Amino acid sequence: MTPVTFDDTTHEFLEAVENMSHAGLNRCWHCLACSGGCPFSRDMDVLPNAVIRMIQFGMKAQVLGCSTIWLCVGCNTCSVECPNAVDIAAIMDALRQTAIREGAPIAEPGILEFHNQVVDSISRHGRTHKLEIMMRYKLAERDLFSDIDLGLRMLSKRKLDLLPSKVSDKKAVQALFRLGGELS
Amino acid sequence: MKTIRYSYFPGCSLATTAKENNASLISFLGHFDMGLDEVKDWNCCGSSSTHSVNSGLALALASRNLFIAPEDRPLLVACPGCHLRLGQARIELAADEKKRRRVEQHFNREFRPPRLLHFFELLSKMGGDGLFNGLKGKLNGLKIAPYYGCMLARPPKMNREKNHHGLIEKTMASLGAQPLQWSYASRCCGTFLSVSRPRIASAQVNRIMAGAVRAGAECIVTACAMCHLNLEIRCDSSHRIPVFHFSEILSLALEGNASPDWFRRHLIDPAPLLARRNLSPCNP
């Protein structure tokens, strides 16, 4: 592993993450409560508290490139476990959005693709249309058959609506996308 | 009795995949003369996906709902995910003057959001008012695993908000079910990983299901449509027990108040369990 060198710019990444997330990440004392409580830490390449440590060390490329920031579903279990009320889910949001904005390599492109399909569905209807999201996601991933039995069972149980539930004021929805850009 | 009316935010899941949750909620509250007025032309709450990849857009989506809902009445939100997103936006806009100004300018009026009323808060009040007193024993000793998923977990900024820990147990016990202690009551269901990383979600859901079976539960009761769906679609273990939405079970306790249609939409068939426990939906 490459040794970490500290210089005048090491803290910049930490400050950027802190400004985006307001998470109080320097309160972390690395007790590992978040990592122990996280239901998905066994599938992550870097434990949640280690992500915080790496931010403190300025290891930007490694942090933005890890799978952890994508496997985090934002369930906030870590925040409940944390004795210092560090908003770890907010840190993960900030890291994902930094990775997207700066074009960093994405460790879990399928997960990002799914999120993008959800956002696209909202831009079309103002609400999420699950069947459309699933179909477009499967097409984008070139994986049409892995869940076909499940899809058919859900359709037969009328769990998936063929037509979307929609917002009638389409212009208002488009305006929200522009407003969102200004609120980031 | 005069009908009390609440304004109501169903959210995308309850409006579509989880129609049975919506129908059972309306039916249950209707029994107690409470009516719901859906917020006209509501949009997605900001969803976990949007929040993950675009916080600004998530805030904008939530804001519109907070602006178009009538400000003079509490807004009932039945989906824990929507409640969290709308609640977070409310706090963020109250605290961040610059963002608040920007959305006020966008919607061309002052930000005066309605109070958000979690379905559990309403239920807690109904129990406190003694509305369930006549319903003792109605659930015939049904053994349930109360499942909250991540709904009791919140970001630190919301630590001071109301917490509803124990409400499923309390309500179910007062209606004559037996809520069991088990290890996975607050374990996240995996949310979107069920689509994009199904193997991870399956492993998680199987652990949750096995935990409920081991505790001796006959069914799992959840208050979240996403949890409900994930437990049903991603459990590939042969030993599966039915999953109910909280409002479905509540309606079952009110004789003749539940519709058999709700239970036909379940992917894990609850009919044999309902027959065994002599709990019939029985509304033609």
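Only a predicted model underlies this, so the values are computations on that prediction, with no experimental measurement involved. Throughout, rigid core stands for the largest set of C-alpha atoms superposing within 1.5 Å between the two forms. Residue numbers count along the first chain shown, from 1. First, how it differs from the form predicted alone.
Core-superposed comparison between these two forms: the Cα of A172 travels 2 Å or more.
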The other form holds:
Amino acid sequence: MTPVTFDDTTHEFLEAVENMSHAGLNRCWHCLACSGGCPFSRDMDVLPNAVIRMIQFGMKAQVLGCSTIWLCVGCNTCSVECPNAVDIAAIMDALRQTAIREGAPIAEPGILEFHNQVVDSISRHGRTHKLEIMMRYKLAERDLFSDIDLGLRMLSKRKLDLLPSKVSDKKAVQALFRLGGELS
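What's the form predicted alone like, now that we've got the form predicted in complex with the partner chain?
The next block holds one chain only.
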């Protein structure tokens, strides 16, 4: 068995994730409380505590390429379950941001596409317009009809508005996007 070696890049990756997330990932005991509490862990390729361990070992490419960071919905169940108050949801968010910034292969591109559609809707309307988000997402994924029955039921129950609702100060919302660098 080859011993694990730690070099400067190992520490650089760990420090970068810690600086972005402020999550205290070195407090992790690897007790599996986060993974046991996660409602999506059964669908993940790597359990949340293992993602932390991989960060500690400097396995940057493997971490940024795993599906787990994209399947995490940020519900914070893992963070609440953690006996050491490690903010695992913040770590996952930092990893997603790093993957996008560094151009890493996205393991779940559909999730990123959906996220982009939500953010685009908020930047245009000041809030989400669910019908438009779903239609744009379905067009981008070239999957127009798989959920048509669900969409029609939602429309009939008035769960989807045909037109976006108005916000009183759309310019303020767009100013927030400019501040975050999302709009030019």
